[in-house]
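One chain follows as C-alpha cells, the form predicted alone.
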Amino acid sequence: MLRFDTLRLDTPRLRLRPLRPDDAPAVYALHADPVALRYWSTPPWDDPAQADELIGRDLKALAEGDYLRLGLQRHADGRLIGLCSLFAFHLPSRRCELGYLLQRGLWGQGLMHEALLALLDYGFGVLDLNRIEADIDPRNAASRRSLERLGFAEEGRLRERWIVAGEVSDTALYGLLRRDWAARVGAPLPRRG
C-alpha cells in the first residue's frame, strides 16, 4: 500500500511536504484568488472552512495512498506558497494525473517548475509510473508553457468539458511518458521492487 503522509521532497528553494492544519490560511488564500483560479476546475472559494476540509481529506488520503497533494514551502521564510499533486492513480496502468497551483505574486520565478521537477522525478522514479497526465484550459498559456517545458506533449482536446460558475471551457490533454522523462533527465530511472 502506498503511503504519502511522511513524504518530504527538497529542492534548492522549496520543501514539498504534506499539508498541516496550520496551513489553512495559506491554502484558503490560494483558492480564494479569482485570478489564480481563472482556469481552475472550481470557482474561487468563499469560505475559509473549505481549507480545513481540504486539509482533513488530504491527511486521510495521504495515509491511505489515495492521492498525493504536497504544499510548497519556501526554505527562505517557511511560507506555504503553492500546491502540487499526483491524483487519479490507475495503478494497473501505472498512470496518474498532475495538478498544481502557485501564489499569483510568485508567478514567473521558476518555483513551480522546480517543484514539479521533483514531483515528476518522484512519480517516475519511486512510484514507477509509466505515464503522467495533465488537463488544462487551453486558454491558460502559462500552464501550457510550464507543461511543455517539462516535456509534456499535447495529445488532444475535449470540447466543452468543464462548466465552472456558468462558464463553458474546453480541455487540453497533456501526457508525459516515463521513457521521455528518463531521456530528458539523462539517466535511467530506478524501478521499484
Ligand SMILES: CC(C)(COP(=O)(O)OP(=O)(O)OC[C@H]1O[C@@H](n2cnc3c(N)ncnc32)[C@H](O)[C@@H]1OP(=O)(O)O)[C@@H](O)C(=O)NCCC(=O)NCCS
Contents of the next structure:
Amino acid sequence: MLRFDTLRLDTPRLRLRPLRPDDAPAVYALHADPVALRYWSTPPWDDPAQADELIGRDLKALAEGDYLRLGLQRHADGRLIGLCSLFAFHLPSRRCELGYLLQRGLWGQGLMHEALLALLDYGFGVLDLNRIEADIDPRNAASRRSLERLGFAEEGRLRERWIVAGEVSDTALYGLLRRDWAARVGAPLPRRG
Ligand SMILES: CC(C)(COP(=O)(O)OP(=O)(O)OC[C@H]1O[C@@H](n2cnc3c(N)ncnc32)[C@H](O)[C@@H]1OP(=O)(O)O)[C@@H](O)C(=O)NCCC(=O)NCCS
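Alt. form predicted in complex with the named molecule, vs. the form predicted alone above:
The next block holds the full complex; its first chain is the one shown before.
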C-alpha cells in the first residue's frame, strides 16, 4: 500500500512536506486569492474553516495513499508558500493527475518549476508511474508555460468540461509520459520493487 504521510522532498530553495494543522492560515490565504484561483476548479474560499477541513482530509488520505498533496515550505524562512499534488491515481494504468498553486507575489521565480521537478521525479522514479496528466484552463498562460517547461505535451481540448460559479470553461489536457521524462533526465528510470 502507498503511504505519503512521512514524505519529504528537498530542493535548493524548498522543502515539500505534508500539511500540518498549523498551516491552516497559509493554506487559507492561498485558496482565498481570487487572482490565483482565477482558473481553478473551485471558487476562491471565503471561510477559514475550509483550510482546516482540507488539512484534516490530507492527514487521512496521505496515510492511506489516496492522494499526495505537499506544501512548499521555503528553506529561507520556513514559510508555506504553495501546494502541489498528485491525485486521481489509476494504479493499474500507473497514471495520476498533477495540481499546483503558488502564492501570487512569488510567481515568475521558477519556484514551482523547482518543486514540480522534485514531485515528478518522485512520481516516475519512486511511484513508478507511466503517465502524469494535467487538466488546465486553456486561458491559464502561467500554468501552460509551467507544464511545457517540464516537457508536458498538449494532447487535446475537452469542450465546456467545467462550470465553476456559473462560468463555463474548456479543458486543455496535458500529458507527460515516463519515457518523455526519462529522455529529459537523460537516463532510464529504475523500476520499483
Ligand atoms: C502556475 C504557477 C504555479 C506557476 O508558478 P511559477 O513559480 O510562477 O512558475 P515558474 O516561475 O516556474 O514559471 C513557469 C513559466 O510560467 C511563466 N509565468 C509565470 N507567471 C506568469 C504569468 N502571470 N503569466 C504568464 N506566464 C507566467 C514563467 O515566465 C515561466 O515561463 P518561462 O519558462 O517561459 O520563463 C502559478 O502561476 C500559480 O500558482 N498560478 C495559480 C494557480 C494555478 O493556476 N495553478 C494551475 C491550475 S491547473
